[in-house]
Every structure is written in structure tokens, then in C-alpha cells.
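The chain below stands alone and is given in C-alpha cells; this is the form predicted alone.
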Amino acid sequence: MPDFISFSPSDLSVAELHKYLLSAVAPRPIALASTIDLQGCVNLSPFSFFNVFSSNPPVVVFSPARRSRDSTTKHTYQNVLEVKEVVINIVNYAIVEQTSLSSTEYGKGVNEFDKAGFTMLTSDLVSPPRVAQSPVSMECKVDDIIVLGKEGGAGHLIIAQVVRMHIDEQYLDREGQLDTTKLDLVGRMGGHWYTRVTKDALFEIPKPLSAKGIGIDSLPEHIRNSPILTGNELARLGNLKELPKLRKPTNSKMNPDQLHREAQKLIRENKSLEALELLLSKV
């Protein structure tokens, strides 16, 4: 069994907290947040503790939080009390220095498009104008704000409500739909990291939506307790609907660690059934 360092977030202070939540919780999208306020200037700024978290209605939810130093508020979301719109501009590789830029602490007033260089396109339903650089942008009004705390550190849950969609169509297949390898998206890391979605970094796992996996439990207990098998490697047999018919036992000239080194093989080949039939096949 491994070792484990066990604590309570009251045991560290914020700033440690803070580092380990966010090392652990990744990769995190990042929404690029642009906002107004009422007099008309434009702020611009990217967070990571963001997602999609409803399709009807569509829904996202983003979080500015008080600065951990001096428990201010960030113009974001003093923008969205005065003006409850807000476009999110998805960020991908091409566009992720000036993304960081833009998170450049400036005083009110200043434009992050023209401190990061990015051009300002006039919406269609909200006031903020959004990023013409962005592979997708996405109008909403602000439903809620759900205030967490008032201490340093403290988030502010902006749930909104998104009303239209802008679509690079570069970044689209031939059947009209977002290509994730086109996309080349980035995550959010821990410290200074950020992760890349490259295509050699993408991998398909096939999940059973018609019928329900047999589950790991239902293999035989020399699969289970393989010492070759990896968990994930297991819960591909695990996966498949059915245990494959019994045929008739062979006699092979592996030992069987050789045998289920064959199977491993085959399943990283996405040949999960075959892999089961020659790990049952074995006298």
C-alpha cells in the first residue's frame, strides 16, 4: 500500500492549500473572461476554475477569486455585479502567451485586448465584445453569483447562462463539428504549467452506453490478480459486455506471465475480446 501525507485545509495556510488544490485538480480548462462595466470599460482576464456544467439550458460556471493577499476583489467581478454579461473565449495553444498576459494585474480602466494584443469583435446579445483569436466564444448573461467567502482566497461562483455561439469553422471536421485534434487545446497545471492536447497526447476509451460492463469483479481471479495487468488494463475487460463464450482449452507453451503479457498486448491494441478469450483459453 502506498504512504500517504494526511491534513486538514485548516492545518496549512492558503497559499499552501492553494498549491496543492491546484496541482491535484488538473489539467483545468481556462475561460478568457470578457466583461464591461457600466461606464463602458472593457476587462479582459483568463481563469482556470471554470467548466461546463449544464447543456439545457447551456450552462457555465467560472470563478474570480479574492486575492489571497489582501482579500480584494478582481475587476471581473466587480464588472459583473454593475453588468451581468460576460463572453468566455475559449483559450488553445496559438493564443496561450497572450492569454497569460492578459492576467497582468492592471489598475481599472486598462484594456487587456490592447495590453495582450488581441482584437476586440462587437457581440451579437451582450455588451462585451469578444476575442476574435478565440477557436470559440461564448455569449451568456449571469444568472447567479454565489459568494464563498469574504477571506483571502474566497471564490465567487458566476453561473451563467450562454445565449450564443461563435465557431472558428477552421477549427471544425467535415460533419460540422469541433475536431478536438484541430482544437489543440490547453489545461491549466499546477505552478507555472499548462498541459498541451496534442493528438499524440489524445486516446479513446470505449464505454458501454447500451449495456452495462461486466465489471473487473466478474473476471476470473488469475485475471484479476494479475501481476501484468495494470487497473486500467483490467477494467478494459471489465468493460466488455459479456464474458466470451468458453471454448475449449488449449495447451500453451507460455507460462502465464507470458500469457497475460500476449493479452496486454492485444488489449493496448484495442482487441479487449480477444485478449479475454486467450487469458480464458489458457488450461
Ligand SMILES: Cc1cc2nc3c(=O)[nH]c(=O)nc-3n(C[C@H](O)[C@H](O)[C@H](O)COP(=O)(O)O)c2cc1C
Contents of the next structure:
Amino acid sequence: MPDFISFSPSDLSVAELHKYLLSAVAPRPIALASTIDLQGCVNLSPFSFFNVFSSNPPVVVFSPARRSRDSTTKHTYQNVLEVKEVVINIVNYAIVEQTSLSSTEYGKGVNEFDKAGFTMLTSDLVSPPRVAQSPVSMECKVDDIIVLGKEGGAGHLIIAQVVRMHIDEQYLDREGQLDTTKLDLVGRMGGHWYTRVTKDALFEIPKPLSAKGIGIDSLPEHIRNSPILTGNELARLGNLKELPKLRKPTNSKMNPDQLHREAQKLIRENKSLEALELLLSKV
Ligand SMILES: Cc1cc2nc3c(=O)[nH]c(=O)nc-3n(C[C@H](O)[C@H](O)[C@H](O)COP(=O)(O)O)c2cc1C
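Could I have the structure of this protein in the form predicted in complex with the ligand, to go alongside the form predicted alone above?
Zooming out: every chain and molecule, the one shown earlier first.
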């Protein structure tokens, strides 16, 4: 078992807790949120406390928090209280530096589209403009704003319904779907770290929807407690539909370590069934 440090949130200062939370809950997608106040002043700011929570209805949420240092609220929050509309623009690598620049705390009324060099495009159904350089923009109506606290660091959960989407065609594949390998999305990590979704960072885990995997607990003990196979590799075996009945003859020269290493090789070549058959041949 690893050694853990354990604590309750109240044991730490808000700043200390914030650091742990942001490093642990990562990578986070980034919403570049465009809002407008009653006077028509446009605001643009990034928020990584952001996600999609529902497809039907299509709902996204994000959270401009009270500043830890002085508990003041952000223009984005003030704007959505006045005009309950927002455009969420998705951030990829091509616009990440401009996005960071747009997070600068300019005074009320300063349009960060101009400061960060973004182009405003008129939205179809809402008053805040969208970002021309963003691969995907979602025009949203704000359904609800949940105040999560009154002190510094407290979030304001903005729940918004998507009413119109815009996708830059260059990011579509031949089937008209968004191509993850082209999008080049970025995520926010803890500290000053970001992550970039390049092709070599991507991997697939096919999930069988029709059949249930047997589970790691159904594997015989000598496999489950393998000193060689990792949790990921055991999970590949646990994802198989059934324990194979067929048992191949054992290569008698293989000791248990060699057998598990050979099985590991097969799993890494996407031959999980063969790996399990091999492991079961030695009881
Ligand atoms: C990538 C990135 C993500 C951010 N995420 C958040 C966030 O989720 N919540 C938040 O309150 N501030 C976040 N910030 C900081 C705000 O963008 C910053 O406070 C900004 O000045 C708020 O602008 P506003 O007052 O015009 O709304 C983030 C900054 C960056 C660069």
C-alpha cells in the first residue's frame, strides 16, 4: 500500500486547498466565455471549471469564482446576472496563448476580444458575440446560477443550455464528426501547466456495450495476483466476455514469471484472449 497524506478541507488555507484541487482534478477543458452587460459592453474570459453535463437538453456548466484574495466577483458572473446569455468557445492549441491573455483582469468595460486579438462574430440567437478563431462555439441561454458560497474561492455555478452550435469545418472528418486528432485541444492542469491533445497522446479503449466483461474478480488467483501484470493489463483480461474453456498445452520450460511476461506481451499486442488462454494453461 502507498503512504497517503490525508486531511479535511478545513485543515488547509483556501490557497493551499485550491492548489491540490486544481492539480488533482485535471486536465480540465477550457471554456472561453463571451458575455455582455446591459450597456452592451462585451467581456471575454477563460474558465476551466467547465464541462458538459447533459445532452438532452444540451447543458454546459462553468464557474467564475470569487477571488480568493478579496472575495470580489468576476465580470463574467456580473454580466450573466444582467444578461442571461453566454457563448462558450472551445480552446485549442492555436488560441491558447491569446486565451491566457484574455484572462488578464482588465477593468469593467474593456473588451478582451480586442486585448487578446480575437475576432468577434455576431451570434445567431444570443447577444454576446462568438470567437471566430475557436474551433467550436456554443450559443447558450443561462438557465440557472447557483451561488456556492460567500467567501473568497466560492464558485458561481452557471448552468447554461446550448441553443446553437458552430463548428469550424476544418475540424470535421469525412463522416462530418469532430475529429479529435485534428482538434488539437488543450486542458488546464495545476499551477501554470497545460496539456495538449496531440495524436501521440491519444489512445482508445474500446468499450463493449453489448456484453459485460467477466471482471478481474473472476480471474483465477494466480492471474489476479500476478507480480508482472499491471492493473490496466488485468482490466483488459477482465473485459473479456467469458473465461475461455480451451486450455493450450503449457510450454513446460516457462516458469511463472516468463509465462506472465509472455501473456503481458500478448495483451500489449491486443491479444487479450490468447493471453488469458496462455495463463490458464498453467494452473
Ligand atoms: C485557462 C484559464 C482557466 C481559468 N479558469 C477559471 C475558472 O474556472 N474560474 C475562475 O474563477 N477563474 C478562472 N480563470 C481566471 C479568470 O479567467 C480571470 O479571473 C479573469 O480575469 C476573469 O475575467 P472577468 O472578470 O472579465 O470575468 C482562468 C484563467 C485561465 C487562464
